[in-house]
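Take a look at this single chain in structure tokens; it is the form predicted alone.
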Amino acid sequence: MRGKIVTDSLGQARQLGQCLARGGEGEIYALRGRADVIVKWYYPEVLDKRGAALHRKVEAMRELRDTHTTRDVCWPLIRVFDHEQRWIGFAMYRARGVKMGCLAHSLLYARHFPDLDRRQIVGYLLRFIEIVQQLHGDGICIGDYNLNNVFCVPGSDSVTLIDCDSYQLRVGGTFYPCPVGSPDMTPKEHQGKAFRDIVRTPRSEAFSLAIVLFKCLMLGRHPYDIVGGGDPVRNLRRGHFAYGRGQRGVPQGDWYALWQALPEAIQEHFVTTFTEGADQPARRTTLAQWQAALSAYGERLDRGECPRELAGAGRTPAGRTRHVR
């Protein structure tokens, strides 16, 4: 069956392949003849409601494409039109690898990352931090931290970010917010606000990034999960971090073992960020501090000073863990 047809800014027709994914704003299609390129086609109702604003933002991002045309960030590269020359989306490079959400999962990681160990996780996280630092250096904030928007290539430290058209940026004096997000990845000072009205900062980004780091190092647990207690968003707003000083809420079993295997310096960064840092953004560990701490951890792993294996991870269902008494 013949696929959909789109045209580029020069009017050249291109045939789309299969639909690869469907999101909240549009569909992602393969591009026939270019395995490394995909096309985002916004839904008609999205274009009717916000098409002009989306087009302006994507064009603003394309002005920055010389900086972000690497394969590490799936940046908007080429504007795409329908058969009537109406703007409907853009083309970008295709991410390789597996979603980070599969890595940060106590069961799925073994299927998608069969040789995964702590050193490989640290390698992915260091590369992720480097990419975010590059974006911040250009005044760009991710805003919507979502582990399914980060791809990791098994057997390497390659990391790629997708869904970049939601990023917060300022181009030519115009501010473009990030209109989406997840409450359980959002710092306390932004809770209860419409995402489109939030102005992200490096400090607020550091909080969300720390949640990503924790979930990866702890194979899927959210830092504000408390077994038998409140939901993560409620605990986040209260600064109730189960792994804080005293560690009275740390679940026994595999989760406790994962936490205990982390170096004290890494633990302290999490404790400070998720307790004092919940209310005081200046107390949060910065990206540069995380980079230094994880680099040191990686060196210790290389020297055999810390266990590399993920022994025992995933054997204890989260619902059957117990509190430390």
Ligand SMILES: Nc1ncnc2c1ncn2[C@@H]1O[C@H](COP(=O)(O)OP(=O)(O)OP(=O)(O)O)[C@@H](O)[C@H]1O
The other form holds:
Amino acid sequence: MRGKIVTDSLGQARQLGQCLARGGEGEIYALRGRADVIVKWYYPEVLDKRGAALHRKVEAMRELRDTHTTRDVCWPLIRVFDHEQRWIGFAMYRARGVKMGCLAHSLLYARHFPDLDRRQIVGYLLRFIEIVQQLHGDGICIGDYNLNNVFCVPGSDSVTLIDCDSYQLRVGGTFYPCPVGSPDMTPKEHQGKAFRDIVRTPRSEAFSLAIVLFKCLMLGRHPYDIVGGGDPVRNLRRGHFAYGRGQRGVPQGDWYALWQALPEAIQEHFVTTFTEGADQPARRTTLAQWQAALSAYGERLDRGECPRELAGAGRTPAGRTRHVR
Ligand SMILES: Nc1ncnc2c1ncn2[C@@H]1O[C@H](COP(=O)(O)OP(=O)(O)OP(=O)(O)O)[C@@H](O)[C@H]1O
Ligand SMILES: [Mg+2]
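The structure above corresponds to the form predicted alone; please give the structure of the form predicted in complex with this ligand next.
Below is the entire complex, every chain and molecule, led by the chain shown above.
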């Protein structure tokens, strides 16, 4: 078993608590005496292979940190070394809340987010967009959009991002790519390439972000899931969005009801982004446009002009969905 004592940037010995989670690249440990701080310890094989490059990137990130990256994003704050003084990772704040993947889920949301309604979903999404806009303002791209890297506190609109060591950034003339991603969250122009060779842009980010928005407002449904149709990545590459104009292939029943409950302006942004925008990045709704559209939607929900409740939504078993003509 690995030693549980690490040394921080100041050369002070610190004791790790239990292992809280395991990711693809490392383990997350509690830090004794600091319930609000955790340590990411990269796996030995990751350190052997890419340790020097990872260390340089994390150091560059530490240089960039400021108030918003410290609290809204779990940014690397403190270097951590093992008992032989080798760099093994970093300490960061611990995110509070529940993963957005549990919110964007037709069965799980009720357990993790009691009383969730559309107003709350819009509140989380507005906060999420605000944080991403702040990052973009600093020249940082998320790249690897993943609902499990967004923590939401039930009953509030608090949102915190994790897993930021994969972000794309530029510091002092050096470019640090986002080397990971998943095809079903990646726009067409970046499909089929090694993630480490991709340069993410505000337009590519807008596409991936729109998928996050859609999945939350549609309780987990992927925009390119078409009942009886091809797989989402194939549909994404072709711009086959079932909810598009003409509405061919929209899953019937509760999914359709969720879509119908959205104001026309929001529907239009999705349709444009996922049809013309699949091929033409300039057609995608920008973050500022989403911010405006969702703020307006939030105000309409506050005034009682749109349905707030999700009741009954998304409970149709997958096998019972039908095509619409
Ligand atoms: N700051 C944090 N606050 C709370 N939990 C965290 C934090 N960072 C990581 N975790 C937990 O640890 C898990 C793994 O962390 P992380 O995603 O950073 O690891 P990774 O090795 O980069 O994984 P991946 O291969 O998915 O990118 C997360 O899914 C989450 O459950
Ligand atoms: Mg990661």
